[in-house]
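Just one chain follows, in the form predicted on its own, and it is written as structure tokens.
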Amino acid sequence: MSLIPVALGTTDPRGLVLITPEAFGDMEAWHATVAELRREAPVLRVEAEGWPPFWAITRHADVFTVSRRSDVFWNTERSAPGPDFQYDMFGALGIDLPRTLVQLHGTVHDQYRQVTSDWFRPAAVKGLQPAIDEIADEFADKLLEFDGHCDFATDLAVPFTLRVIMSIFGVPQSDEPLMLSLTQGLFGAADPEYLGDFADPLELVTSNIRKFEAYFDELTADRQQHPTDDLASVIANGRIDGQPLGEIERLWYYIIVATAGHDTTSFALSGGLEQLLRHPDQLRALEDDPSLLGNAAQEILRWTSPVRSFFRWAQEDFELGGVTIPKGDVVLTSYPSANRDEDVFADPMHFDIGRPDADKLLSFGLGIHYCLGAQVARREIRTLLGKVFERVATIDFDGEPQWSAAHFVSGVKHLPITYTLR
């Protein structure tokens, strides 16, 4: 089943590219069709067939808005875009809809939030830190094995936060394969290339679900019988006002800690990295000057925006942009054209390691619905670009970059590199 969509009415085709799959795998292309439609059409209305009618948000004042005024556009359990079918699909075969910190809203939201939020305090995040500079030793360290030749995203990139995610997890390192192939199935299935042998991408999502599933009953078993120190079993033990998590629940807050935790950072790594090598001057100053990597990072998640939008719910009759939103209409938040508005961000489309605006970035979200993890995420990418930049003496391209094609959470999917030591 084809998931490219297709315009109904007098729809502009252009706000199609915020929900093409391979719209995504062209972004010097995709960013000139949306910075057109934030100069002409800022909140435009799309209608595509098999879609719910949404209009595209692609300034960063109406995003900001839109993520700020929680208590009128609401998370649902639709939030992540997606094609009617694919919800539908989920009744079909008897799979709940997801309930994850990013489709639930209100009061609810914060509750399942506060299960996990003690383990992303800026303090309790310092902590890991020790334990990220060890990942990153490792995997930098691969450098020497590689012969001067590597992908650095499938090599290093997405195997690094992967670790992480794991080990904070306390997922045994055995199981991280298995790990990566249900990630990379669940978010990355409109993409050709994580099909496998599965003929329809919504197959291999619900199939990854029910793998999902599970693994996570067993890890929850052993977690309940056995608490550790780790974060599976915070959730496993998980309490709300006195009752045990629910099973759905809990599998689905398993699910996005486990995906979001690295699908996203790895994207941001290949990507701030293949800028980098398209910045020579930028690349020698971090190589200089370590302590330049904190803003860097900054740019590099403002660039890549790996979560390229989530859909909104308005409750009410909202202006935005000049442009009433009748209350029951969807907005969707486009992160990628926001983090590059000409009314926010100095010379947007520069990559710019030193940019004073840097921190205006909106990848992380806002508001109620901020990412969790926006501190390790941060955290990672400053400190393996910091342990690879420590070990090379020269570093470039080895072929093209590739993108994936993915509407929802995608990036530099491939990134070949030559390289010598010091």
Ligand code: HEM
Contents of the next structure:
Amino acid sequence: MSLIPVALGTTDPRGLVLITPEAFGDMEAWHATVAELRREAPVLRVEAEGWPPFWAITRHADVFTVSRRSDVFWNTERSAPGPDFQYDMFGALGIDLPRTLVQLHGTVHDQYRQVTSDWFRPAAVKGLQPAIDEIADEFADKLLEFDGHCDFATDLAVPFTLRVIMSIFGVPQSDEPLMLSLTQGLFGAADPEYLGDFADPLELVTSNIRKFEAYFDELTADRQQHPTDDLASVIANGRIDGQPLGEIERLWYYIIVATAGHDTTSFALSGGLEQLLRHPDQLRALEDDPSLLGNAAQEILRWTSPVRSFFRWAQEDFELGGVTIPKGDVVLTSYPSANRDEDVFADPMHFDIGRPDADKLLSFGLGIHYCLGAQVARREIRTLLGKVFERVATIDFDGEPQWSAAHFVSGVKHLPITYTLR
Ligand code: HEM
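Let me have the form predicted in complex with protoporphyrin IX containing FE (HEM) next, following on from the form predicted on its own.
Full complex below, order starting with the chain above.
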């Protein structure tokens, strides 16, 4: 089944770049197109075959408004942008539609978010720093074994971010390969590299959901009988109004933390290093002064913006950027576009770890659905890059980087590097 959307009627074909997996494989061209949209049609109606019609929101101010006005723009079971058949397939295969935090709204969302929100408070996340340091040291030490050449994405960024999230969950290292193939198959399913033996991305997605279900059912049973202080125990034993979490909600709670927790951050890390290699002066500045890593991580997140968009449903007519969005319509919030808005960021197409406006990034969204793991992700980025720079004397490209072709979460999936040690 083709995942290349086709424009309907008089739809401006430029709007399709927001939902076309392959378009995210060439981010320079992608950004050139959305820069035009920001200038000429910042609230653009897009009709594509097999997709719900939606309004593409590309300016920072409008993505900001949609995210803040959650009273008007609701998250629903179709918050993750995807073609109709992806959702129809769930029904056909007898699989319930996802019900993670990003698909919930209102009181139910607040209640479910509260189950883990203590875990993700800044003070609690600060307490994870020694564990993140230890894991980062372990992976940065692999540079000593790789003999001057490796793929930073697959050898360091992916396994590092996976290990951090698995250690937060409290699951054994031996389960990491399984978790990796499951999450890559869920988010990057359109990318042929992750298809494996499956002929169709949907088969892969549904098969993965079933495997997640089996894995997490076992984990829940274990943590209900032997609770520890890990996040899996918090989710397994979570209660709302005195009742255990619904089975579907509990499954998807695990899945969102497992998936949102590592692909996103590893894409930021690989895309960040890719940019630093293109800007050796900035790389040197970071090596000389690790205190710059905080702002550098923000700039990396602005630049890479690995979560590409979300859908929101308008509950009433609403004027946005001079256009009336009718009640019942869908809007698509484009985070990478908002993060390059020339009205907000000075010289936005320039990567600059010292930029004073990096904090205005929208990569983690905003408002009631603001990314729970934002503090964890920032710490992971600062820590791993810092540990790598402590060890290398020189570092450079060792081949062309490659981007994954996926419209929801994507970024640099291969980053061959060559380096010498200090
Ligand atoms: C670079 C890394 C990451 C990026 C770019 C990112 C981005 C996002 C975005 C855009 C949202 C939706 C925000 C909105 O709708 O306003 C979100 C939600 C979420 N993220 Fe992240 N995320 C990252 C890392 C993480 C990590 C490390 C975790 C977990 C440890 C995590 C867990 C979540 C959860 C649970 C939600 C749902 C929150 C809700 O709906 O209430 N994310 N993230």
